[in-house]
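We begin with a single chain expressed as structure tokens, specifically the form predicted alone.
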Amino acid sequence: MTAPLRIAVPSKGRLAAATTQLLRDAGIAVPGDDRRLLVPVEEQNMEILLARTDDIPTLIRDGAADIGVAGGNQLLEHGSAGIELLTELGFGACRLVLAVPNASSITTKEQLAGARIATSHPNVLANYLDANGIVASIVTLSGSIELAPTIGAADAICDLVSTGETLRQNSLRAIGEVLRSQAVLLARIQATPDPRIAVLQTAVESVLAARPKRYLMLNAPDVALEAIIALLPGLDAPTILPLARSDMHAVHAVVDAADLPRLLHPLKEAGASGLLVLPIEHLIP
């Protein structure tokens, strides 16, 4: 029997819930409320490996997992050798920024020359400083990065931010952006010939493509059909189907959910009736 496909999933943190939901939407029966760190999904010949997000790129590269989800920043920090980035997942957006205390005289990244910078991303920071010709000391910490200037451990920090609220609460201000990151689907390069990798990738991508879309159905009188079709900014040309009534057609279209508020009333005014909007679970454009 083929060995189970092992999927590394963040056990906690900002990516955990969204990753679990994405896999479930993609048809992977991720168990809930399970205290085990390696959870079998026997009916699909898979295993869910719950791990620290920071560890997932290493687990994939070293063969402890075949595929998994981590932050793009973690892939850069731990190295991409032996790992293929399959898909950007569109959640977990954040920025890795340089920040200093509000009272600091430092206003630009160039002024960090000679400074001590605390971070949990020493490799990414070292590459950034080198690329910008800045010579500074890197203080590697695994937590409480924001406190480093307050307790005298560093002059500045390099840390992840989403909204910037944590910086504000710790009297820090950003002076530069090192990178932007989001959750990514990763696979071990040696595992990618396994067809199950491509199957899972397609399922995940079809969920991501479907999330911002809606399936719109309506009935259109033939005299207004052309005007109604002109209003629809669908994925492709809408599907037109004849109805039992000889003077009407059904119109089906995939539209952006964000377009619906401005679409529904004009469609009704143009003569559309029986409008029905449905969510889409999977979409392969």
Contents of the next structure:
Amino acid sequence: MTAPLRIAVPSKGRLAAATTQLLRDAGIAVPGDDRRLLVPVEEQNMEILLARTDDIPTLIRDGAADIGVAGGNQLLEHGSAGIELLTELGFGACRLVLAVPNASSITTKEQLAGARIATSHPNVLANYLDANGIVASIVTLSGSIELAPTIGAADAICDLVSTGETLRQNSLRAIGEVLRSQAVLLARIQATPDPRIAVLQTAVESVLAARPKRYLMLNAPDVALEAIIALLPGLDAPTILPLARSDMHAVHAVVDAADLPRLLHPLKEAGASGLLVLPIEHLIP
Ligand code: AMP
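Follow the form predicted alone with the form predicted in complex with adenosine monophosphate (AMP), if you could.
Shown next: the complete complex, the earlier chain at its head.
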């Protein structure tokens, strides 16, 4: 039998819960509350490797895992050579920004020349400074980056931000953006790719595509059928099915969940009845 497909999943932290949910929605029986760090999913010939998110790109590149989830920023920081970014996952959005104390005279990235910049992303920052022709010194720290200016360890920071609240609380202001990041699905580049990786990728992508969509079903009197169809958005034509009674048809369509509040009333006014809205688990456009 082939070796189990090993999937690296963040064990804790910001990406952990959303990753576990996504894999479960994709049909992978990720175990809950298991203290083991390598958990077999025997019925699917898989193994879940619970790891620190930061280590996941390295584990994949070195062959310790076949596929996994990490932040796009972590992929860039640890080097993307040998790793394929399969899919952006739409959660864990954040920005890597340059920030200085509110009281600092620095307002532009160019003024960082000669400054000491604290970061846990020294490689990404070095590339950014190079690309912008800025010569500055990088102070590598693994945590509490926001404190570095207060304690005199740096003049500026380069750190991850989502809402900006931590910056505000630490009297810091952003002066530039180095990159935007979100959670990504990664796999090792292989001469002969394991076909199970494409299978998993399609399952994950079909869940992501389905999440913002709903399946709308309704019954339309034939006299109103055209008007009702005209109200439905989307590129694909809706499915029209005959009903047992001769003067009505059923209409089925995939719609954006966000469109539903403004769609339901006009559909009802146009004569639709028996309206049902259902969640969709998988969608392949
Ligand atoms: P963890 O170390 O497990 O908390 O995961 C950190 C990763 O979560 C980061 O590398 C980012 O990819 C992502 N992330 C999303 N939002 C934030 C944020 N506001 N601060 C830090 N990391 C974030």
